[in-house]
Amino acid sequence: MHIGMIGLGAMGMHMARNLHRGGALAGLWNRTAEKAAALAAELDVQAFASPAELARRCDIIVICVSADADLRAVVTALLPGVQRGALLIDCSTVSANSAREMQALLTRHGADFLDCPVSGGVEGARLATLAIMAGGKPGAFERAVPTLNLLGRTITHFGDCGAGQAAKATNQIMCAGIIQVVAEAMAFAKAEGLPLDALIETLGKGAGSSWYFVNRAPFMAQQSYPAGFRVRLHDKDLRICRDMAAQKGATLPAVESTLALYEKLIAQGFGDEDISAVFRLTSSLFANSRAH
């Protein structure tokens, strides 16, 4: 396999390293050229000058960018160099409609496209334990499996193009509720004066535990929110969920209430912190508490 990686953010950087460990990474491109050059030097691979140049040299291209507009821009830039029979694997979180648009565009150029959004956070990207949700043609998925195996542990084909994004939207709705509940619980525990580290260790093995609690409650205990998954990005994802639900005439209460919290955090300048920063707001529920 000759795989090119486009997008070297918090997730993409680790994904590129895992592709390299698998002996499959041919080179990189990133909007910030300096970041691509530094990682290319570290891994001894090529930093391509443009997406089109990368596409000319790679038969499989993995993309991980932030939003729908970024994906459209990357695919448009790839097209002059994309080879017939190439496979594009998009691990970004975008709308199902955008995924279908990109598939149609690439099909006209003789290439295949899979929407393969991922879940598992920066930790999952680093450890290659991501959950990967795929949508697209069965043959394209089978061809992609060896590449996806270098990136994740749980890989599922959900159906036609767009189905992967629908599965990821489902995940993001679940996260919306979990984020709020964990932040409220931790605010309660703090107000009760409980030793938070011991509480996390104990409840992390209980019935109410979750990946999010185990991996993000410690941020709340430390009142430090390094960007594992930024508020702005989950805000973007939940707006996609809102739009998808609206197309079916539904409103999702957990999504709406989480978006309201994110609006406050972004207005206060915390949009680039981890989503666990919701604890900043839930702590105020116990503003009159005497506990320390």
Ligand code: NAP
The other form holds:
Amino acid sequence: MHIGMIGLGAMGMHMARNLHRGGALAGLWNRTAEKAAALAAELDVQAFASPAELARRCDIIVICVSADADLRAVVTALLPGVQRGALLIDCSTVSANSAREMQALLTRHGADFLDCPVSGGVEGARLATLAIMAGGKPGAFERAVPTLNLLGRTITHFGDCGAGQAAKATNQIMCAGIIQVVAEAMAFAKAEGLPLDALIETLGKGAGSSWYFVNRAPFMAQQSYPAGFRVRLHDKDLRICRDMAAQKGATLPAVESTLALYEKLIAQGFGDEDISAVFRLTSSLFANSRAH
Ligand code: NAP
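If the one shown is the form predicted alone, what is the structure of the form predicted in complex with the named molecule?
And the full complex, kicking off with our chain again.
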């Protein structure tokens, strides 16, 4: 098994390290070549000159890039080198339609494609504890399992190509509602003058807790939002959710209200901050509050 990794962003960088730990990473490619060169030197693997060059040398290719157009660009670039029988595992979050389009392209070249979006944040990528939602042919999934085991802990095959992305979209809808409510609750707690660290410690064990409360309320308490999951990326995901729901004639209220908040954050120049930056907006709800 020769694995190649394409896309060394906040997620892909850690995923590449975990593939290397499993002993199967042949090499890397990243659009910004300096990142690939630095990681290749660290891991003592090859930094390939192009996606096609990587595809020529690897029978399993893991991709983690930003959005639909980026996945399309990378797949188009690797096609000239892709081997018959190769397996492409896409961990980017894109639409189910893009996944099906990529599968059709790869099938024409005698290769397989699986949509395998992930959840669990940068921490999950680093610790190899990601939840992985797969869609594609059962045989391709079976073949991918040893690779996916190096990246995550909960790995589920949801059905045909696109089903992994549909499961991920479901997750992103939940994240939209949860981050908004966590930011609203933290703004309330701050205005009440509560000790925020003790509050997070206690409520983190309560019924209203969530991954976002435990891991991102501390960012809100410190009013610092280092890039974990960028506003811009969740905005992209929620637009996918909006389109998928619209195809079934539905509008999703939590998705719409979170998109409205993200529009403001992006306009104010905070699109590359973690989504916990929603606290910037909910804090201002208490801007006129007076001490009792
Ligand atoms: P990121 O830090 O912004 O990194 C994006 C990566 O994609 C970079 O390596 C970038 O290359 C590459 N890329 C973007 N456009 C490209 C193009 N047109 N051609 C080639 N390469 C391109 O993003 P991330 O946080 O790692 O997220 C990656 C994917 O995982 C996204 O779909 C995201 O929604 C999903 N995801 C993220 C999280 C999270 O917590 N961050 C959690 C779950 C899922 P450069 O280095 O050249 O910019």
